[in-house]
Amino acid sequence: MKQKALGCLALLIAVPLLCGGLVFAFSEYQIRRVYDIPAVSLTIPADEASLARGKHLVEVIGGCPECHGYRLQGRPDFLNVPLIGQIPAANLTPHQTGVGSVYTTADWERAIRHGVGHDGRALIGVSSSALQHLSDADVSAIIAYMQIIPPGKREIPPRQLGLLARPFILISLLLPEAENDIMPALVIDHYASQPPAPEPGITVAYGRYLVLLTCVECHKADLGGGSEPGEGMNITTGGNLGHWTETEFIWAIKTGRTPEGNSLNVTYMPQDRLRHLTEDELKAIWLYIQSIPPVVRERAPGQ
C-alpha cells in the first residue's frame, strides 16, 4: 500500500513537471524560431497625399500610438507583470535608440504584416493579426510616414518573459487567427499573396477592408462579438445596431454615446482614435455591416 501511494505521489509530481517542460520547450522554440519570409517589392512614396495617408493609417486605423506612445517613442512599461514578464512597446522613431534607425523597408513590412522583427523572430503583442490585411500601397504609405517622424530618444529594455507567459504562447495557437494578439506570427500565412485594397470610397468592399483592420480583433470575424473581457459587442444587424440608422452609428463612433444614451465601453473600445475616422470611412463600414448576415449571440449580464 505504501509503495502504491509513493507511486501515485511520484506520478502527481512527474506529470506536471513533464507538461511544464514541454510547454517551456515549445515556447522557447517559438521565441527563438527565425522566419524566412519572402521579400515584397514596395515603392515608398514621398508625396504629401501619401504621407498624410500614412499618418492616418498609423494614428487612426492602425492605432500605433495606443501601444507605442503619442510620439511613437515606445513604452518601457507597456506590460510589466510579475511572473508574466516585461514586454515593452518598441521605440519606432529613427533615433539610434529606436528601431526606425535600423529598419529597412523589408523590415517594416515584415513587422507590420507578419509580426516578425529585424532579427527574423516573432514579435509579441503586436497588431499584425489585423494589419496583415493592409495593401501594399497602404504599407508603403505607413513606411513613408515612419521615415519622416521626428527621432525620439528613449531606451527600451529587452523583453523578458516570465514562466506564466509561456503557456499563452501555446494557447495562442489554439485561438482563431483574428483573435490572436499574443504572437501573431504563429498563425499568419506568411506566403499568402496580398490582394490590392479597394479604392477608398463609400463602398461595401472598402468597408470590409476597414473592418478587417479596425474591428475584427475585438468583435470577431463575424462581428458578432463575445461576452469575455476585451471582446466587443455584436455590431451586426442581429445586435443592437439592427435598430440604428447610419447617422446614429456615425454619431456613436464620433461621440462615444449610443442612440439609447449609453456610453461605449471605453476600457476596451478605442473610441478616442476611431472618432477620427472620416465620415466616408464610417459610411463604408456601415454599408459593409448592412451587407453581412446578422448574428444573434447572447452576452453575459452587464456586457
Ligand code: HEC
Second form
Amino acid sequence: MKQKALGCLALLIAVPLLCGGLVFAFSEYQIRRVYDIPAVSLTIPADEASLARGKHLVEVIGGCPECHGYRLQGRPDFLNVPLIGQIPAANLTPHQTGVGSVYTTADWERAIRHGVGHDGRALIGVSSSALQHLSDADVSAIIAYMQIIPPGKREIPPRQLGLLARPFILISLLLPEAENDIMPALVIDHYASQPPAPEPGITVAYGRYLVLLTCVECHKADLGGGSEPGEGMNITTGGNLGHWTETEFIWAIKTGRTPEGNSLNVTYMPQDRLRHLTEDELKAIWLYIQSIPPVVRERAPGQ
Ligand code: HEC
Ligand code: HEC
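For comparison with the form predicted alone, would you give the structure of this protein in the form predicted in complex with heme C?
Below is the whole assembly, all chains and molecules, this chain first.
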C-alpha cells in the first residue's frame, strides 16, 4: 500500500517536472535558434512618390507607430508583465540609440517580413504574420522611408523573458498562421518567394492584399472574427456588413459609427489609424469582402 502511494507521489512530481522541462527545452531552442534567411535583392527607391507610399505603409497599413511609439523612437514597456517579462519595441530611428543607425536593407527586410532580428533570432510580439505579405516594392518603400525619419535619442533596454513567457512560445506554434503574434518566425515560410503586389486600384486582388496586411490579424483569415473581446467582429456579408452599402462601410471606417448606430470600440479596433486608408483602398477592401463566402459564425451551435 505504502509503496503504491509513494509511486503515485513520485508520478505526481515527475510528470509536471517532465512537462515543465519539455516546455523549457522547446522554448529555449526556439529562442536561441538562428535563422539563416537568404537576403533578397531589393532596390530602395528615393523618389517622392515611393517615400510617400512608404510613410502610408508605415503609419496606416503596417501600424508601426502603434507599437514603436512616438516618432518610432521605441517603447521600453511595449510589454511588461511580471513573470512573463519585458519586451520593449525597438527604437527604429537612425539615431545611434536606434536600430536604424546600423541596419542594412537585409536586416530591415528580415525584421519586417520574417520576424527575425539582426542577430538572426526570432522576434517576439511583432506583426510579421501580416507583414510577410508585403511585396518587394512595398517593403522597399518602407525601408526607404525609415531612412529619412528624424533620429530620436531613446535608449531601449534589452528583452528579458520570464519563466511564464515559455508556455506562450509553445502555444504560438498552435495558433493559426495569420494570428501568430507571439513568435511569427516559427510559422512563416522563410523560403517562399514574394508575389508582386497587385497594382493599387479598386480591384478584388488589391483589396485582398490590403486585408491580409491590415485586417486578418484580428478579423481572422476568413474575416469571420472571433468570440473574445479584441478579436474582430464578423466583417463578411454573413454579419452586419451583409446589410451595409459601400458608402456606409467607408463611413463606418472613417467616422467609427456603424449604420446600426454603434460606435466602434477604438480600444480594440484601430479605427483612428484605419480612417487614413484612402477611399480607393476602402473601396478595394469592400470589393474583396463582397467576393468572399459569408461567414455565419454567431448561429453555429457550440461556438
Ligand atoms: C504589434 C506590434 C508591432 C508592430 C505593429 C510593429 N512592430 Fe516592430 N517590433 C515590435 C516588438 C515588440 C519588437 C521587439 C521584439 C523583440 O525584441 O523580440 C519589434 C522589433 C522591431 C525591429 C528590431 C529588430 C531587431 O533586430 O531587434 C524592427 C526593425 C522593427 N520592429 C520594425 C518594424 C516596422 C518597420 C514596423 C511597421 C511596418 C513594425 N516593426 C511594426 C512590435 C511591433
Ligand atoms: C487590432 C485588431 C483589429 C484590426 C487590425 C482591424 N479590426 Fe476591425 N474590429 C476589431 C474589433 C475588436 C471590432 C469590434 C469593435 C467593437 O466591439 O466595437 C472591429 C469591428 C470592425 C467593424 C464593425 C463591424 C460591425 O458589425 O459593426 C468593421 C466594419 C471592421 N472592424 C473593419 C475592419 C477592416 C476593414 C480592417 C482592416 C482594414 C479592420 N477592421 C482591422 C478589431 C480590428
